[in-house]
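Okay, so here's just one chain, in structure tokens, the form predicted alone.
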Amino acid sequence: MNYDFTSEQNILKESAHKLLAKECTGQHVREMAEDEQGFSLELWEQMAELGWMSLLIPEKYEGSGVNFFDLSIFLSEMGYHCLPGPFFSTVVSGGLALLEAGSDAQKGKILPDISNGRCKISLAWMEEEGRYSPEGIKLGARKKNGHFILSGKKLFVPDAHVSDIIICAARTSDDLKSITLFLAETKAKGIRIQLLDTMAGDKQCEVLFDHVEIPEENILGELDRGWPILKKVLLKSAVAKCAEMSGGAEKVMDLVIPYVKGRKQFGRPIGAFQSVQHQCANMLTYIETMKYLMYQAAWRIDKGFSFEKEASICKAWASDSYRKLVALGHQVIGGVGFMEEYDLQLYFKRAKAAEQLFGDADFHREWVARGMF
């Protein structure tokens, strides 16, 4: 396997990092933080023209149709800069979804809206028991008149507060393993949405479904057989977070170099001790073990063949590796890395975040361990 940028590829990523750089900077992400909305307006529109938003959708929806590969390219970028903001959320978890389980009448109407920036998803997931199988989801769904009738909470629903739609897991009988996937639009009556405090200023929400009618027709896939669809979606999601991570890890790396090269302590630069020459050759081994875990996973996606096992390695390494990573920069960095001025401590709060959505290492090794025996 040769993970060797293409040139197309390499026009792809200049692209994205010369918007990036320019719209994205570490200001702009710590003002981002703090405003409720969480993204720039501004921004997403442009990343619309540019397609960024239509990169895994196919033409026959108004996409580009590009693989997963090159997806993980655009990640990468992004987490290098600390994008802001429901790209994540509605191209990749929203959009892995609809794609996996949508009817062609759900894609034709949603994905080209997603295309061209105008409609924003949500994937709602998690409850309170926190567990990543179909017994921890307790929202239930009662058929009613030709419409399921949703009552519950979900929680670190990721920019449900900007979304149009979220897709919401429910479960629809006394099975514990009949989940069926629902698409509920944001403004239907009973749906009532709370940001949450997060220490990584990333835009997560509490979802109230109080009574919520849902027709039978917005039911995603088929009744009681959605679980399947939403593991397929959080593992794959999981190999997208691992390429944002690694782009993130990049950014730390590109912290760290040049102030070891420059910062001078007994009359040479810090750089020149050994113990920091360790650290750093430690934090270059996280990094590219962590891309290359996840370019076979990403090719694996996109040949597809089986990618489970390969997706449950790459987010137990990338989710130990990261956090790792940056606090090793913290130590070669010192105490300026963590104000707030500066940037290393975007990094920190992100990768502590990144390792919990889609399953931290403990639970993605237990994955790989059941696929053992």
The other form holds:
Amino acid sequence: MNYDFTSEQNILKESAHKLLAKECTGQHVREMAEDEQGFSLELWEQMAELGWMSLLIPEKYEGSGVNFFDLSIFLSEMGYHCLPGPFFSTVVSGGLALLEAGSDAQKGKILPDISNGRCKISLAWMEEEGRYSPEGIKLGARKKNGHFILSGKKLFVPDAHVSDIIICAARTSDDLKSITLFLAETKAKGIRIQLLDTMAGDKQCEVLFDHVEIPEENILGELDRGWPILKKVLLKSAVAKCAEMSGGAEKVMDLVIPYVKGRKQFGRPIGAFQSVQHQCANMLTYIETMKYLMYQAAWRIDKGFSFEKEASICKAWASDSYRKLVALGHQVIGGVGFMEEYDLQLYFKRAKAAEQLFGDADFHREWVARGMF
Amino acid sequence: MDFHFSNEDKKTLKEVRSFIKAETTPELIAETHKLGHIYGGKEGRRFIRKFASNGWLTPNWPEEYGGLGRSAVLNAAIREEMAYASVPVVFVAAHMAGPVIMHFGSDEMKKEWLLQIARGEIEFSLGYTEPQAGSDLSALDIRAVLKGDRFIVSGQKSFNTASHVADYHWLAALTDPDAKRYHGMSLMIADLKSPGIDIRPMTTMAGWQTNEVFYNDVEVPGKNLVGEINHGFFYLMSALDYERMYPLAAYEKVFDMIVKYAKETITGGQPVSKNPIVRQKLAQIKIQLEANRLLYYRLAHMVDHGQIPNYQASMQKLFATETAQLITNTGMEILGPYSQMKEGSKHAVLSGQMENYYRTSVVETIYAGTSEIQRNIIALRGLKLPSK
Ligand SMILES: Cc1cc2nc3c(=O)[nH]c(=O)nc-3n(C[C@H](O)[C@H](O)[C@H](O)COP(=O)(O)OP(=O)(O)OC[C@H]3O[C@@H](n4cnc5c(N)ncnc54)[C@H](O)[C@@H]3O)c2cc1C
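Same protein, different condition: the form predicted alone was shown, now please give the form predicted in complex with the partner chain.
Then the entire complex follows, led off by the chain already shown.
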């Protein structure tokens, strides 16, 4: 057993930290929340140049070799700085779906473009029921003249408005579990995208498919067999999300702890009050448990071990713990933390958004229970 | 990072498991239960001496002191196996005092004590608490006066568990009452059979016994002083960091029993385990057990890398014991009124163990440093928050 990063991993972390501290300030994050595109193309290209987009992509597709663990280190830093933009939907969810199920031709065409930052992807599975189950997917795909015609509505699709490709989960037969994944070009006729206004200013979209024609070769994986792929991608994405969350939690600690050491009331630092200390001790316990559960799950994915149980354990725990940690942070900081200009609010909102993505704590506890019973 | 046991450790753990399976008797389980999982009873000694002859009580000690020269990870894993199997698991000599002797004791002291400890031949009881000194160990009052080559000890200890079955007392006493707080205390080893020692039982609400220990001009050989005189508080703090390495597996076993019960018990025409609320609760425990496992082995990782666990030990002790109480309370909820039936009672389920563990778990967040003290440590040492 070993709980340490390698020295290379420490260097990775530091270099990502340095770049984002410079380019992705609280100011930038606020601007991007207002901005329609929601990210800086310049920073995107810089990250691509540094190879950040290539971390999950095998060398033969112009990537740097699949390394989920190292990716989790980068994602932590992105979470620390609240990096806005389609990195997660493209590199993590999109990339994972292609890696999991893509044909050689599909991978050869798309993965190099992900790796080089030329292609952005979004994964569209949620619909009006807002559930993570195959039954919740109603958007239908009918076969006609060697094509599939997709009709229906997807909700809460991340960054669809800037994506080149949308991976769409559609129902291909009446059997409740028959889901198929399609690669749709965003500019295809019949796709209409509308931005939704969200609490955290992240870019979620409604995507309308109005008789969108998609050639059969754009099926990702096999016909009717999309759900198991999607499930795997969602679980790995959940772990990746936990990496982002634990990075965010780290930043909250960096905001809160120095503050309670410096702020004085009743003639002493508020951090000397035991009720404040105990809240802070709970925060440290939340973050350390979150981190190790996340690293363990990422490590298992990286090594090719079974990871489903650990992924659900980690997302359930992180979903609750990150929210509680931010709430405790707000409590011990007091009024100033409630001000828009104070960065804590960025994390408050993102903690809730992340909690609800890829399954919340109740959802993953149920999946853990399925493993037990 | 790497979260697996090495192949070598896996192999040893397999041997440990089959040894425990082969050698555990109902008498041993009953005695362990009655004593509250401490070491020192007749059955326990028989079992542990055989167990320890494999080096398994102290696998991370050097071979010359009866260890195997293996990792702290293995040590931690073996302790979990023991806890899960309901054999004795609280070892003051091997797991609390021993590491302090190893770090701070003189060569003679190491030679005299470590091998016996590693072989399970002797057990200590922990002699810190006094009536006026609980969380605040700087308030100790028991005196040890150096006279020639021996200390003369007088005073009173309380809550000194295992003193009625152990051989020696791991005693914290004042050697310089005039010194500043923390600077007048020493650690020494006293023979519990010495004339002038009087051990009186204190019965707990869990049924097992702890003790008051009275010293009336008791002679303790000067060579039994641990490390340097008046440095005791520092040694004691680092010993506590080992003590706080808390194997949770005894409660994990209770959890497994509850899970099995939920699967096999039918209410309203279906297994209890189909109830979504029950599922949520039990899954939450499973999650916390996993988080605890990672905090626990982090401590071993630290020891293997030459560090003494510090606030990290407090965090694990805190997290584990709160999880233990979550497990027992959840078990009481799921078993309902059956949970209250005592062992041997009509209608008792799970051999009446639920109510017993529920009672026992109360003290987990109190001894070895209360949860409040652990949070103080995490805040002050882990986050470096100001103390005033
Ligand atoms: C069954 C049992 C077995 C034990 N076995 C042993 C043993 O073998 N050897 C041994 O030496 N001791 C043993 N103890 C003693 C145990 O370690 C103490 O009970 C424990 O440290 C707490 O001390 P106390 O009971 O005096 O409570 P107190 O110290 O009086 O604490 C009472 C309350 O005040 C709180 N409090 C105290 N100080 C602070 C502070 N600074 N900040 C915030 N809150 C504070 C505590 O958290 C607690 O909630 C045992 C105790 C029990 C009950």
